[in-house]
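One chain is shown next in structure tokens, namely the form predicted alone.
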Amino acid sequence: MDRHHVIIIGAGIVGVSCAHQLIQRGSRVTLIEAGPGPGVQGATAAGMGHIVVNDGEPEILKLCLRGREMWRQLLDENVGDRGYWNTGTLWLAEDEEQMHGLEGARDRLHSAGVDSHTVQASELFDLEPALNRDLAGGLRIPHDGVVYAPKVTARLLSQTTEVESRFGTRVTRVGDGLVTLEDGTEMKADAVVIASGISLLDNLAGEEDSPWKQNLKILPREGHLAITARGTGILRHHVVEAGYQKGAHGVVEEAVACAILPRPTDQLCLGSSRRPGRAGAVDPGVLKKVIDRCERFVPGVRRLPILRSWTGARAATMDGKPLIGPVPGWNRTWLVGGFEGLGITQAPAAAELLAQRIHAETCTLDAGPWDPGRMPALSAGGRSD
């Protein structure tokens, strides 16, 4: 008998996980990708590689929290650019009232299970000499880690024997269960997994109409970074600051919010920036207010030589939550995307989570609340053998 054969969409982070898990189980796995390689374009190229578990909706922190685990067994926290360097998140608080905010943060991330503590002003430097000095505290999260996610996909991918990948081949067309390419091939499986970002719900068959592709619109953000020259790396800590959140849910036009990531390298990535639209051209003046949030919170970020500026685009959807499950209504097409800024942290959980469910297993975590169809309900297909 035949294994169970499965086509993956996308060889970022996401798709090579997906890979990953699902060759663990037996099955054979087809990757395709337009680019080159795995993890030299889209989001998984274009962003800073943390691994963080956030304060906010409990299965969200559910499904950080599992990724974050899962890396650091994939990854043996070795430092450099193929392994997990646990570098820790240190949240800061401006003022009194951000710093009542961290404290609730810490208490629920407690009652998860979440190793943190908060930090007063006159601990705070002793962590991290290079912050300002009128800072109200902060919220340490010690787990939490850098990857980089380029070296890290393409580690796991090396790592993932009998996988026929694909590059340089673009999809034109997916059906429940078939693909087209773009020479005319056509490919059919027992599952197909698109996992391409914020091209994510571009090629499905038939389906422009669907009244739940009307309200699971991917949803681009681009931001912008940049990172510095080496020997600069004057951080520990993943240093974000409290107000971050507001800017990462709900956005409508520009937000911009310190969040700077060591790398080990001895480079810091300066971030970030958010506002709708794909990736373009870099904007100097929105770069600049990075920068600038950035120097708020590490005088002479701004006197640091910066080595290279870009741009990428996160897959958002309307409801703030990924998509990991069946395309609604067809049993042999599953999507997995929409993660917004946590698809790094969060890619070995949604695959463990796509490859349970497509293999019929009991799930580690709840699937309700990604299922594809949630919005309207719709039956979710699972594994046709």
Given for the second form:
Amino acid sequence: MDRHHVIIIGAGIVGVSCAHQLIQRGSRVTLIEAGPGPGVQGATAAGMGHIVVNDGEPEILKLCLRGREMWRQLLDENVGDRGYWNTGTLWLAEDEEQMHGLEGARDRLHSAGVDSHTVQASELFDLEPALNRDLAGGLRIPHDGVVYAPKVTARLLSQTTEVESRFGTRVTRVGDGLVTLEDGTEMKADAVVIASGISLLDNLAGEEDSPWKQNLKILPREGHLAITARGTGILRHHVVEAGYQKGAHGVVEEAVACAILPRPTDQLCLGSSRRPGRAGAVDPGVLKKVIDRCERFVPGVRRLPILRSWTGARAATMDGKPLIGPVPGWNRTWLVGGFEGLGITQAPAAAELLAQRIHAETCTLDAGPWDPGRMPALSAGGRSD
Amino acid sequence: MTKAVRITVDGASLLAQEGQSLTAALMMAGVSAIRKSPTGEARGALCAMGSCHECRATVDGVRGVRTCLVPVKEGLRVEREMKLPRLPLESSPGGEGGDAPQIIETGLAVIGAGPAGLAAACVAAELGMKVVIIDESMGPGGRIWSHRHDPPLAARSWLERAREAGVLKLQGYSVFSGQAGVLDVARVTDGKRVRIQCQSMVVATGARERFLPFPGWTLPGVVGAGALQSLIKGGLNIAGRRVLVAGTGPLLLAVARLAKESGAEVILAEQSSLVDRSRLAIPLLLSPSRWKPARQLLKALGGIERYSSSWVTEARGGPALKEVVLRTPAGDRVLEVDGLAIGYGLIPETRIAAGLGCEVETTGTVRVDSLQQTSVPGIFCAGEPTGIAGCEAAIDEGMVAGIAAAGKTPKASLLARVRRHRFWGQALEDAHPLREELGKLARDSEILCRCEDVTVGEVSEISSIREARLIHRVGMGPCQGRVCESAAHCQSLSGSDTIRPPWTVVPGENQDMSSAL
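Could the form predicted together with the partner chain be shown next, to go alongside the form predicted alone?
The complete assembly is shown below, putting the previous chain first.
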């Protein structure tokens, strides 16, 4: 019998993580990517690269935690080019109410076994002297970190031997276990994994009006980021305002929140913004709001020279949870995407879960919450191909 | 007369001349290593025109200032390798909104005060438009007419006309963001923001030098050919020094002449062959206005050591430049020199035009129609960004752009001249083809991206600009790729980079806070 063959569409951090997991399980992997190489398109290329354990729903927390654990096993902070850095996350409260919220988060994190501790206002400045003096306190999650996703993705792929990579190759149609390329080539496989970020559902075969298609949507949410010149690394932690969560969960409106990520290159990555839509041209007005918001928490940020700015798009879903599992009603085509801002954190865990499902192994995490068939209207009318 | 003033460099006091370029003052004081690269190499000025950012330092407490654009004044404080000072612990004034930028409303905004920009500004202002001209160097005139005391003869009438027509000058400001109708600019020295609202624009951003990496090209003391010109005009005294001017193109001749007239012992090496350059004979014959200057130039270059079909294969030294290996038809020669000025022709500076959304041709020039109108209505482009053709072409194109921006129709004779200039520009380029060997000079261990210290070897196996940028960090420093992208190693990659704000890296906002501390 031929070896189990998987086609993965998308060589971002998620697709490459899937390749890594599937190769370990003995699959033969073909990786198809429209861009010129691994890790240089989409959210992998544009994202900040934070690895954060989010205090959201318990299931999301588990996925983040497993992702972080796997990254920490996979990456070594002391490897030459420092693609990974254990910065820890410092959530910042502007007032007592937010501080109270962070205390609640701490308790929930503790009960999930996540190391975290609150930091009183008076101690905040020993930890991060560059912070504004009027903050109410913070929550420190010491084992969070940062990856430079393009490099980490490229490296992970180069370490994953035997993957057949096809770059600069566009997919025009995906059926159940079937892939059609731009040049008309049809490919068949035991499994097809779609890991193409915001384009996740774009090429799926099937009638547009089928109920599952109506309800399974990827909502792109644009973000703006900027990076400062070298020599400006005035922070040790990834600092994020407590209000970030609020902005992250709104799907429709525009939101700006302070999120500053120190890079190992002695630079600061300044974010963040969210608004519906794909990544467009940099809007100087939004960029200014982002930097002004950062200034609120780290005074002086505005005086730092900015080298570049860019936009990217996060792939959100209707219920705020990623899609990891088969296309509803299909057996051979699998989705992995819709991570919103947590794709880099969750990539290894999602890849593991998907590989376990494809190989019918016992799953490390519960697969149910992520199954694309969970969307309400889908249960009514499935499909058979 | 120049006035001697005191400046401090890393706390040590030294004498300089008022109005001198700060880079020139530092080099005069023996400080040719102005910064350290990420891997700790000493680096000094390369382009001396604000493109490469290699000369950046902290000046009067402001980080990342390009010292080549700063005129010396009494009491200037320069810090090289300075750690970021403790930032103020309260938000800066103006709260979250920051200080609102000063707003200037105008009819026409001209970007660049070289020949094209000045001509456009003058004619538009004389036709009744309100005109603002923005330029990032120390004084108007662009590179060719840059001066410290008396402007060159050719520039004088334009400068006079600009003054009389009431053209408002924003000298020492960089345009870093904008769109049709709005430009955001920042002062080079302290990042002060000004917003310009205008009805139309002329982009006259000139050209920058093409640099090709070779062993030793990052040594302090190796500068661009045009850079040496700017540094001399900016007050660098090279009398008695031995300087090799190398590379390609007519700019080398002008630089060699200036260096010679400034008292240096000049050696000139042109990579193109005599056969290549003989292609210029007919176009020159057809261009009577260029006869006299050409004759004068050749006369002025009499007596200097000259090499043809010769190019630099290596610069040696450390920390400063000591000797250069020149490959000549007669074999390699090792020349002991105090300085190397090397440039491989000019590249149209199209970034601001591209940032404004103007279409750029695959040849690297901004697409314009016969009225210098770009693909964006209301945005005109003149001079080198539309194709390297020299000063006369820039003036004429600038005039056309200024007249068109003012809603008038240029005379047919002027338009015909512009067409002839294009022919001349093409002839110049054809006469100086770059030889293939130049693309292979840098070995794998050589630096390709000077900002991020990426070596040639690191990008040897990739195929696209995106990989070079995102994975290997090529062009991710403050020059934004202006220096490295012309290297053969980058030219062979597929794709291109998008231009996003800031179009030029400028100091951050609200710098006055630091001086108040």
